[in-house]
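Starting off, we have a lone chain in the form predicted alone, written out as structure tokens.
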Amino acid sequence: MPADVRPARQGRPSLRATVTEQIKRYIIDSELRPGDPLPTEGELCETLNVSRSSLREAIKTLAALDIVEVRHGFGTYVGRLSLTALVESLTFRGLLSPTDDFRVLLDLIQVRQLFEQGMATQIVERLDVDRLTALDDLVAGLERCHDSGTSFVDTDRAFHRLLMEPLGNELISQLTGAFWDVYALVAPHLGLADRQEETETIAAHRAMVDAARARDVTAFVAAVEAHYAPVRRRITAATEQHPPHQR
């Protein structure tokens, strides 16, 4: 490789990034909110000066991000902005080496025990009526699925994102969802399924919903600490079968 190539390399953001970051902060000054139009193609290229070829570079880099939208024969949009790119990360790096990578399971469980337990006051506090009648509605369906051997992770997941909605806190939101749909989709790959598991995990979430209920958040937060006391087990177990490296 040329001298005068490498450093270039090591020590500037590449063009698509630097570009990139354009775009971002003409988002940020601009206050645009997500679903907004952008400007143009060409009108972006002379606002930014930069090319055709570099802003389109920018854009892709953008969109797999979720940053922007683009809708083909109508223009370029602010994204969504949600945690798809985060989710697919970090599913492809547990199923890329698994044995290596119960660490993550350990973690996103670590995550989203700790939303739960952290705001557990207020999650008890704001859970009205309606919404406990319906997490009980959700347990029921838990144990649909465990009796007839069909997998739950569906309406797992719609309990955990109920139970986080009254915070109206769209980030903790999405981090919850991006967490569990990694735990789901990583989880039967690493092969964590286990009926007796189920039964407990079945009996944390009626505890959580009773806990709520009650008003009680000690109850609540040991219920959160039981829920994912048998998947910690099972994955400790799993790590002194298959140490970490031994292929």
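Return one more block: the form predicted in complex with the DNA, after the form predicted alone shown previously.
So it's only the chain below, everything else dropped.
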């Protein structure tokens, strides 16, 4: 009986690796969808002929990838397949290396900018009136947050996700959200204050909406540039002074 999958490093695949593959196979073969229930641990143990400990470790591996979702005392379900694993992995990377973490953040910002500038033509084309109005509201929300001193972050995240939504590319949308999450999680640990530039940032958001409404790709790209430029400057400045790693 040949091993039909990659032997990872060498030797035989571990039992847990086998079990994770079997569970994935079960989900695919049963044509389950996110949210659908899986058999209980007991049933799976019996079906796959493994102990509960081994099965649980396999389940935990799959849960980390959001391929399954476990609810205590209730059951196990097919996961939402979100990119939480990517967020966790990148966040940890950002927190891990004090000397390199600014590099990680710069990389991240560059990708976000690449998404919005590289898709500028399609974004400007496809943003309909409803979405433009919604974006207006979100910018107004940013201003309210600024005035009242409340948190910026949720509204900002929603803005950038809504911007990419009309592309109809679920991967880009999710990556946008994921990268935003990572930035929001890592930046505070680096002592990067946001508030000083909020006014500038809000203006850039508004410029993006205006450019999109005017179907002016060039102006839109410039507005995106203006949106990310201060952040990049700040990170670069922080890199140069090579601050001590806090905590």
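Residue numbers count along the first chain shown, from 1. Worth saying up front: this structure is predicted, and the values here are computed from it rather than measured.
- In the motion between these two forms, where one rigid part swings relative to another, the hinge among A226, E165, Q22, S82 is S82.
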